[in-house]
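Single chain ahead, written as structure tokens, the form predicted on its own.
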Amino acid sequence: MLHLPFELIDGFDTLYRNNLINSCSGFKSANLIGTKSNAGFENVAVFSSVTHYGSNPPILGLVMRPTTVARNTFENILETGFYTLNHIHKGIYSEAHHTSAKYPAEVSEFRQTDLNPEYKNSFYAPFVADCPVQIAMKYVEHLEIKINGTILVLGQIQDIFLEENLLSTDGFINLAAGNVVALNGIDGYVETKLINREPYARPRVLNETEN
């Protein structure tokens, strides 16, 4: 098996060492942020740090890089506090990886490509159209992690929309029922596919024999 030790990882350029360090990690979500500026400027972009913080309230959270440029999601957040989290599917993600350029503000990438704004329920802030689950989202508080400068961004969610067919009886939302990606590394769009539920884990039972 091949070694990377920490002298060598930190050695590589830095293409290189950002590629290898997102992709260790595992497969992740595969969101579009939606938002609009107090002045009214739409803006969405791609994410792949969302994550599930707790069901009770139902917060969810995401990592913003450090605002040593100008971050145009995370200063819309702010300013309104509402925000929307979008799942890509698979005939979009060319299209949303592209809302990773950098645009300035009074640039929508709702213009930039072919994903479309839409608003539901009078909410502030724009969903993607065509999206198999869109959320609505408020903004609770964030948390600079002090040894990069990235930001985790805490909030509640407000209201779910999704296809009907992808939501069971038991709640669980079949994700891969609506040709939901997943991402690997920074650019590895790949497709997902549910191989089976399985039950509560409880502790087993040994036998004497194994005591």
Given for the second form:
There are 2 protein chains.
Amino acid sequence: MLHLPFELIDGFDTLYRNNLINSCSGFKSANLIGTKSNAGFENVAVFSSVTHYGSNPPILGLVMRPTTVARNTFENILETGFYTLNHIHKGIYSEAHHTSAKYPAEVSEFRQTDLNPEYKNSFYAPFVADCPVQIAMKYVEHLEIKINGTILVLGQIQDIFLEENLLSTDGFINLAAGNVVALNGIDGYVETKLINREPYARPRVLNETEN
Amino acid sequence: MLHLPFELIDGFDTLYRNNLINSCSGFKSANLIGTKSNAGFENVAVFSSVTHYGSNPPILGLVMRPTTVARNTFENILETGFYTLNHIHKGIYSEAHHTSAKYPAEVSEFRQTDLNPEYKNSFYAPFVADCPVQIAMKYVEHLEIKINGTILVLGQIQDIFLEENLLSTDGFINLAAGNVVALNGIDGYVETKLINREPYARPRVLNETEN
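For comparison with the form predicted on its own, please write out the form predicted together with another copy of the chain.
What follows is the whole complex; the chain from before opens it.
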């Protein structure tokens, strides 16, 4: 095993450290977040930090770095209270990644890519057309992380749209069957294959032997 | 597309809603967190909420639900200040999932599974042996989420141990090459294959046509 102590990591150049730290935590969700400002400017941006915070009520979190291109997304969420989460699939991952390019707020990434906005159910923010899972979100609260100024945005699920064949009889959404991709680090897109769904874990008879 | 509005989701039974909401956000990291109490009791537990919060300093977040088995982990982190993150791979995912069974604090999951603790570099908390990526973490702070009482724990990376062949020349860790798995929902383990690493996104010439 290679050992990278903190002193070594701290001394790496920015690009190397960004790649290393972004890829060391495991696989990440790959979502497109759709917003629209009060002035009517649409925005869509790739995020890899969507995290489950609770099922009842259904709450998802999202990490913002205020100094990046993601700022348009955050401003629109605060201004309007609404946003959408859309799952990136194999057919669009390259165009989805392009939304990380830095455009001014008045230039929609929908215009600069092959991604298309989709409006439905009278929801204010645009969904991304052709995504196998699309979620309408309502802003709840945000918290600032002291150590580096990043912001955790919490939102409540309003509506879930999904391809019918992905939904199992017990509520499980089979993301691999929808060709949903995951992210490895900043720029590595992976396809997936379901190995197994594990049964609910019940305690085994206590093992009395020394470990 | 199937449409699940909030009123319908809110009325689902607990198991169905848990499966649905846990699998709707996209793929999740699959980590084992190793801790040891001041009294010397070892704990290892599966988590799917590890999230990147910053590269400089290197910060990772972790969501705790105080009412679940994860509580031993949280208590040990607060008590000692140290924990480890270990990536679940194809060879151990079933045993790793078993750590979600509810055991008392004095019963180590290391004893009840085929997982083995590994101590190195004088670090207080146990790593999980044979994991392709192992990270030594130091507690930084925690924040409570008002809407449901979940807790976000932030920690700083101290050391990264990894299989040498996974590390690219630019710092990228190729998780698929290490057979690291991802989680779909509560219990769906997926294997992965790298499709591509996308180039850094630079703005394209502005598209003047209507979208």
